[in-house]
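Next up: a single chain in structure tokens, the form predicted alone.
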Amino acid sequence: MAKNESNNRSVEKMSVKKVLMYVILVLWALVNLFPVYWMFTFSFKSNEEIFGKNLIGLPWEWRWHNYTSAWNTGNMPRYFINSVIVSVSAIALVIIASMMATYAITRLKWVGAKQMNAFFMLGLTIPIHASIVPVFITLRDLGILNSHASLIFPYAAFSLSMGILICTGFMVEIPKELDEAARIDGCGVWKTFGVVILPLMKPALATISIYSFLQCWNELMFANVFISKSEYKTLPVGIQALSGQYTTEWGPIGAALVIATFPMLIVYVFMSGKIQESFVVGAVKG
């Protein structure tokens, strides 16, 4: 009896910890889903409604028409073509340099191999917005001051050092023995580099790749900087556009603000179990 009375007084804290722990989880859900919530429910108010008469609740009217303002006003259309070319282009750079220096690092021998890693870790260190001045008088002098090079090289720049820390903790645990094999049958260093090593880093690459479009898609003061001309504009300077010089109609720039959060959710739906399979991976082998 005193078993089955202990057993069961454990049964009955292991499920309150558990209601306790789906509480918990459920609240901090809510709380990380609210600004979404905000921001679609924001899309479709007036003014009226989004200054203190109707704030979080669901829109009195909902304004669709705020979507084909924010899409028609301005240059929307061409700005968003702009930001996919300049982050998919920024995301290609990073992941062919990364993948490139990170395997020449872990797995070619040469001298200096460990200096070189060590150097490109010190761009972590580095805030973007610290260098603006000196990448500035940089692209001025080579001539590629508004255009989509202007802000593809600096945001693949200052993404590689994160690119190839993910890369290496991914490649220095593949066996070397496989890129013995791969050299017996004759492969030299490009395929096995391509043929061995690029698909057993598919996890390492989806996060690189969520990881730097994040970075290029938001990013702000270079695109405002480095690009005056309204063709190469991208998609945030374009939304900072929308705001009138004296009064402002914040409906669509909540829907320009959905509108430009679209692509970042689809990227993380179709990549996300990529980003879950690469933690898997680093804990498995931790």
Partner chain sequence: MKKKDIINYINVFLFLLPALALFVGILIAPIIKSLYYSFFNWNGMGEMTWKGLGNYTELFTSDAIGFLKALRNAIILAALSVFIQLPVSLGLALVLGRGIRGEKPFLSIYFMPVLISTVVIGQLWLKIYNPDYGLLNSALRGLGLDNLTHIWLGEKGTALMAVFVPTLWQFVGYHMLLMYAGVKGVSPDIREAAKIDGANESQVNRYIVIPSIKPILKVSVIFAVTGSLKSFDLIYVLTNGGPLHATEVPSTVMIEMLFKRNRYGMGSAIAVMMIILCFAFALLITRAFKEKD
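Other form of same protein, the form predicted together with its partner chain, not the form predicted alone:
FYI, this one's just the chain on its own, none of its partners or other molecules.
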């Protein structure tokens, strides 16, 4: 009898604890969701609603023309395309360079492979900002500031260390016997790399792409310093410029923020697992 009672009490205590836990989890979820919700709703509102009449509710009047004016006033389509060009090219470079380097480091036999790997891993700790002066001066002297290339190569360089780290994680999993079998069949190292190893590295491809994409898509400092012409601005810099023009009208700024954010969020809804994984692989294996 007494035992039963204490059991009941501990069950009650458990459930109170559990409820409390869920309350905290839900509150924290709201803290994370609310800014996005708010951004979405005010992007459709008029100043009148945003500034007092309807602070956090759904828009009374859905003003789609906030979106058309955001899209037409600045150079949003251009910024968007620039961001895509820069990110995709940088990712392609990272993938080629890190796949090849990782193959040399993990599969070929030579003295210094370990040291070479350690050398590349320096890039994980070095603050990339520290290279901005000489890179800026070199680009300026070459006359290629204000170009896609002035961002593509630096972005590729900054994601490279993580790329090699991720590749290494995947490549050591591929059995060495495959290389040997290929060699016996008369494949040289290049053919082995291209025909045997690369096709098996597809999972690494996705992981590296996601990781570097986010780095490139969101980068601000270099884009801000290297690009002053509107036609080469990427989204982060473009949005900064746009918000400078629209200091008094919030709706169109909100619309620009949504345009820059929602493609990412929609992709995230469908591939959250893969995206999360790409952030974990590098850090956990390192």
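Every value quoted in this text rests on a predicted model; they were computed, and no experiment measured them. Numbering follows the first chain given and starts at 1. Here the rigid core means the biggest group of C-alpha atoms that line up within 1.5 Å when the two forms are laid on top of each other.
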property	result
Rigid core superposition, K114 Cα moves 2 angstroms or more between these two forms	no
Displaced residue check between these two forms: T68, CA, 2 Å or over, core reference	no
S131: Cα shift of 2 Å or greater between these two forms (core-aligned)	yes
